[in-house]
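One chain comes next, on its own, written as structure tokens: the form predicted on its own.
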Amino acid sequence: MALVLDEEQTMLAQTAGAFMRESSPISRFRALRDSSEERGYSLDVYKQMAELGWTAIPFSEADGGMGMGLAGLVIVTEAMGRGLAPEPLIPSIAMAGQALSLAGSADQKSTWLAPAIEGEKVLALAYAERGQRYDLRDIALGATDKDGGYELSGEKTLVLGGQCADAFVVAARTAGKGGDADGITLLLVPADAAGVSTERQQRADCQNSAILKLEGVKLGADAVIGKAGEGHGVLCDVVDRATVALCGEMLGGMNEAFDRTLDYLKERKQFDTVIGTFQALKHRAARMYIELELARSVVMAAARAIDDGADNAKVLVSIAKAKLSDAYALITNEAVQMHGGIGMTDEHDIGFFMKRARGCEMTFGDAAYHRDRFASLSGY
């Protein structure tokens, strides 16, 4: 498995990096955090991302995409991670969009996936519930039969990018009980359907999330994505893909935190000596670099394994998420500490990366969960 970028991917990385540096500096993230704007991101910037083709990267040409797979998408999410860009590329494209690509009907794809790829619509995946932790079988929200379709009542939490989404892919239970893999159905729910409302959640890392409330929402049979009662497998595949895309963002964030720390070590003087010359700090910086390079390799391996349909893809996803969760936390901890007292203040940007590291770690399973998953998948 090649772990270096080819010519096309190198050009994409250069373009994405340049666009993010110009359009999404950390000062923009700070301004969005401090504003009261409900969306929490720039719709204009997101449309520019779509014009650059980013929203089309992971989809097949048959679905209107570019066919570059996850290996292409993680290049873009890495660039976004450097600027902590809050635009909903992962929620709309790597999550809900992937669900429609994997199991959606032709009508669902033309009505929702195609506009999402064009950047005209924003989608969100609603699967998490209170107390669920990371078990994708623990779906309690019920979808009852109603006039040949379904009726939904209940709520979903931590819906990434959900506060201003145009439609939701909702995981609901049409049979069985919580903990059963069978009986989970994915349903397409327009945001303007009667009984649908959202409440924005304030996360510590200032990223976008929402509670989705469903009160007697009526859907036709054509709302089912894939087959009724067989949504668990699709949901697992989607979350694995989203996990790798998130790992790309984490890689970008830790890379930016490392670069900023190196710059600081080369500038800050103590007792008329540049602190970067201190041997203890050199050793710590060297460890950060090693962790960063290991993280990069495992993210690329996981992305290409999924693209290739490799038998060990799920194992590599868990290795990647466990590694990135640990490495992002380590690098941002070290970054803040090496910046000294200024690193602890809100006025300095380095703390944003520490907060994002914690948010990413708890999204799609933390390091402990994925080490356990790796062990289970490996037969232990």
Contents of the next structure:
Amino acid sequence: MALVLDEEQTMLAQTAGAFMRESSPISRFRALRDSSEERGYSLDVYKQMAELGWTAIPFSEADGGMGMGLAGLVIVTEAMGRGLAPEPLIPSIAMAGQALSLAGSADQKSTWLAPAIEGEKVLALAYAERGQRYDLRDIALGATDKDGGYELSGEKTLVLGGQCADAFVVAARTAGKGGDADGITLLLVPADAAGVSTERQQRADCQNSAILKLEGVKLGADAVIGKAGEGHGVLCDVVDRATVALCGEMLGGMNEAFDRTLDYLKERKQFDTVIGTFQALKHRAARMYIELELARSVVMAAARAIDDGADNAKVLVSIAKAKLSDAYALITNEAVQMHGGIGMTDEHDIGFFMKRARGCEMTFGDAAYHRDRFASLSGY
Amino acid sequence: MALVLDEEQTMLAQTAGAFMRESSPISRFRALRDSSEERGYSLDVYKQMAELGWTAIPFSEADGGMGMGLAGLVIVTEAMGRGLAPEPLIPSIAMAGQALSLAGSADQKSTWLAPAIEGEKVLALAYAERGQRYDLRDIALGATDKDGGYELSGEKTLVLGGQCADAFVVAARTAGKGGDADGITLLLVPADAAGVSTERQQRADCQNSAILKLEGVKLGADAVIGKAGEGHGVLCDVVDRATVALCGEMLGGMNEAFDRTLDYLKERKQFDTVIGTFQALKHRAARMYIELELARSVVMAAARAIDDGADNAKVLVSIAKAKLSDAYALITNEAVQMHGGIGMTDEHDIGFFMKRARGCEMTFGDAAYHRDRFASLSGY
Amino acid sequence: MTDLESFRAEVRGFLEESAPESIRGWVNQDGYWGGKNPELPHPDAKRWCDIMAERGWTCPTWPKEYGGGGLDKVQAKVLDQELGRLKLPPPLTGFGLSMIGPTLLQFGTEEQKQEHIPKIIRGEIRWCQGYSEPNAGSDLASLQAQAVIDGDEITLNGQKIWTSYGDKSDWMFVLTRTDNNVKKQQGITFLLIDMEQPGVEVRPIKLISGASPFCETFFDNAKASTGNIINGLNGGWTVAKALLGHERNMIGNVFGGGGPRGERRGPPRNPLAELGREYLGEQDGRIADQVLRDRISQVSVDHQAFLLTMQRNNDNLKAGHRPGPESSIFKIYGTELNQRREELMLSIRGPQSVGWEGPGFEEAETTQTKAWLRSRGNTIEGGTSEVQLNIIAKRVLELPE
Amino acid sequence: MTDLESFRAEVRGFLEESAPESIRGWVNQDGYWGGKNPELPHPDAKRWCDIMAERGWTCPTWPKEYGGGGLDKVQAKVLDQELGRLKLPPPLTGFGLSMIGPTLLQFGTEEQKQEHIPKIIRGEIRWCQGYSEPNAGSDLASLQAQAVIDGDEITLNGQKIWTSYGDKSDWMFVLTRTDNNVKKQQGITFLLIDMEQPGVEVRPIKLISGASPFCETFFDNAKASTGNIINGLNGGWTVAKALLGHERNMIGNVFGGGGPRGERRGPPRNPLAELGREYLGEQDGRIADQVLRDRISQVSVDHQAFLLTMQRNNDNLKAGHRPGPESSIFKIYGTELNQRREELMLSIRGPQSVGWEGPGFEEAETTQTKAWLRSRGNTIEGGTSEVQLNIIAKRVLELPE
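Provide the structure of the form predicted together with its partner chain, given the form predicted on its own shown above.
Every component of the complex follows; first up is the chain already shown.
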């Protein structure tokens, strides 16, 4: 597991960076935020990403993917993080798509995964429920047996990319009770099934999530992804992958926020001198730089560990999310502070990164959650 | 409860500061450390302290004290903390003396408390046992009923001022088991009783503590301080008082370490300029100053709250010890760092304060212990 | 009956008779700010102000000759107590009362006092402060807004930023550059300017946390008269500094969470702990998540230590000790503590803290998230933490420059 | 059989035949340092060194002409592997090998190399480094130890501090001031000096953690010859900088905890967690004190992140990317991490961490407390953290001075 980009990855990083700079400056993110359009992202940009192959990156060639793994995927989520691009690559590819890839039937794959990889369909994974924190066993939404299939009723929240998704992978309970690992079933629910509706949510970080409402939604037995009642393991694996992809995004966001702050330190004058000459700010900037370097290492390591099926993959995922959560928060807090008053205005872009840092922190478990998981996985 | 020194207290602070500067420079502490003398402090200096009335400060006039309370006592422990004076004022006066004052019989007071207040006898409180952390219910050393009295066998550790003490207040278990609040009895054990021996300990902070060994020590029923089996409450009250007195010492130590560091910053040159001009160091010094100011407030408040018998006294004690523990560690770590290499040498005095900071931190509960206690006392 | 007792009787009689029944017990965080087109947070707010202003009791200790109450401190305290007894709100608030009024009393000419003080006392003019500029934040003295004097007329060009309530104010006290050829502090003039004129344009500023009272103010050949220069041409820095010190103390107090309560007994209600219980659950009477419980204690312990330090500062002042520059610590510590508290609340709320508005989020949740965002500005406005640390290093610790 | 295979066979044969049986499997952290009166950490340490030095294999890649092994990197690796196969310790260590030897090979004259390199290779002379002075710590270039040249003779006066193993060394490479009238970096001369003379006095330094390898060295008209100036008169700063860079990397690696282990699988043994279990007890398989458990995880997670960053740096180098000044981060982060780990261990041990020696304390306890004290020096020696932060700000972030 070498923590270095190979030639193919280097090229991907270059093209991804160039494409995002071109097509996703922060002005685009701002315009999307200020628009009242329901989608919240550009279908056009998403299709271009698919044309560039991004939606195929982590999947095996057997599934129609490029076989570049998470190590490849974090390269493009990093580029997207720099531009705060809201396109649903993580929801559709790293979450729902991964669930299908890991546990889906041939039929499910050809109907849903293939078009998702093509960028023609957008999928989402609905697992979070109101009142749940980060434990993936806390699934209460019930699927009851009905006519050899299931009937689903209830509500999911914070469904990433859930507005305008074409289908949902829904984590529902077919046995046991909230808190049990057993009895969770992943079900494929097309968005146009009767009783399915979504409501877009307004988030502080202006990224996209939705409430998914299921009212007496009827599904056949073929809606089950993997085995009924055994969805928890798949869900954990999927969320681990999504966590790493998100860490890639966070890495991009914190690097962008840091670069912008560094530029500002070199240009802003106070007391007749550029503020970047002040030693107290220099030392703080240097400490941020250290955190950036550590962050890059742990993201690369976690991605490669999952790709390699390494024993310590879960440990490395928790290391990554714990470090990235704290580092992104630190760096964006400092970024706003060093920008001074202008950084507090909505007109200036730096605040977007601070908001996004917290949005990411509270997704898939915060630093404390992952330190706890790290400890448990390490046996203490 | 005004957080300000009145006239009497101001005068005490001035005389205490002057006396300690005169009679207890750090060179004296160093000489005591380097001497092989068993006592570890100067009986002469201790007697002078008694002549100045320090040993009488916290006691009521009925007990032969000055009635100046803990608010008065912290003034002298602060002065002692500046000079790292190892005289057993806290062990004899704030610990064992307080136990007698709070719960002792008239006979016990006249035999032991009165001469302690005169500075003629030195007392110590033995409660800590090896393997115990900070919970005062963790008393295992057993006192068994014997001939209408008790027989004591076992070992106490970290008995502050225990070397050369004339008598011990020993917390022993007469009922129940370690972890129970009930069943703890305080017993007065003269140092010359058969079966009593002490062994001086070598501490990193070079302050004085001893192991107290009790081998079949026989005591009459009149050795009980307060009521048998009900010693836990007294012990808690005593340790609370001692904690505040120790916080006074810590306040003095951290102020001294800070002042020395400030002097060094103003005098030491690197890169052709006094290092105190470096902004990064300035900001760190300013943050230490803030902590010093907060520390003084909480020590004053805790002392006054106990003196006033305020409902929130225990809460304020925990606030004080939590803040002082962290602040003394921070300031002394920074002090050594800012002194650079010379601060790491045994020849230089600044390291003594860093050692003492940790010694104090681990006495009567560290910051985390007191935050936990704060939370419990606050009902969450 | 002593003089004071008869004064108290008089006050009590007057208030009982004159104060509108409707306004008793009315509590409003913001208060009544007055002005030419005043906002009325309560239907009787202006009436109540007028009644008090009649006696000069909107500014009880200001001199009678300009319309003030002319009371001494002891009398003012009696007035305050009697207002409290009837649960009457302060009749008037604003920067006229708290900032430019006292400044005029200290630095103004007789003519300036006659002109402006009575209107402040009566709440007729709402004032705002024009200090900061886009390129003069922490380094206020580098301000650029250029005032050119021609005879009695001054022409002002430039821009101010962070003007609180600029869009609701009638006049501004503003720092202007009047000499570019001297040390920057020496070329600054303190000027009063009427904002109701074509050359003044005000635009509200939206913050990352949403709408705000802050504005940008643009001067395009705005006019003022030389009679409205305070403390003479190029004498503005002295006035500005006097005002700034005042402002900092105000901010420290605000973020301290309401100031010291010397006599409070027992553990105070702890909103963090309540939030923790709500979101994290309980186990054996304790907040179930012990790591967050410890963080709650950290912030709470520091909050208590901060309140006690504010109390100690007040007690010292009461005891007649001089106030020191160490009051800078309140601004830094209070604002950072507030940020830590807000961040901790985000952590406690977890995924529910990502919302901006419903659906899926409760109003208490989105309000707190916005409060967190707003709190990030606390360490910037009113003198950044960095500037405060510099001040402590220089004035308190006397470290060399 | 390729050349390499036959080389391996030769090495293997030689080692199997010549290496003392007694020294196989001997592990010693410190190694054998050589010198005129060498300390023998193992009875056969000198014999083993002599055997290897005979072939130049104490310094396998150094040129044959000075007594080195003359091996290329691939061969040296083979030698290393074969030593490992027989569990043979490195035959020689010290500052001759790691510091002054390579420096002489780079900067020395032919004569100097002929004179000193063979003795280094044979471990005949133990070297120490004379850089820091009491008033030249972070600002090394302001050093004062004065060397006056008269013909071929140099007279040295002044003081050095932090001379590691100064009391056990035979020669010192020392930075001296030879010109006071130029920019300070330009008046420094790099000199080799024989310590066995009346003008050199060495005193060990006791640290706050107890005895240490550090010494103070006093020069009172100590003598050297001009033939022992490296890189010419006043050319010492270039040499010093080259050496310093090397030293920093060494320290970073030391505090990183042994460097990267790319292929390690599964959670590594965690001594902090073991300590936690021992002192805090367990509950449901977890360390009972959840607040300390979280602190253990913080340090452990950061430790892993640090190791991975070291690995990434190495992988980058292996992939042929240039090393950047970002290696400064290893020194800062590694040393501060070590301090945090030591402080956490104090907290875990609680009251048992206050001991210096028994009775009442176990040796593991007092040893750790001393290790904590010693760790406070890590952020000072070898370039303070503050200097490292300055370097990052300047060279990596390119912030203006």
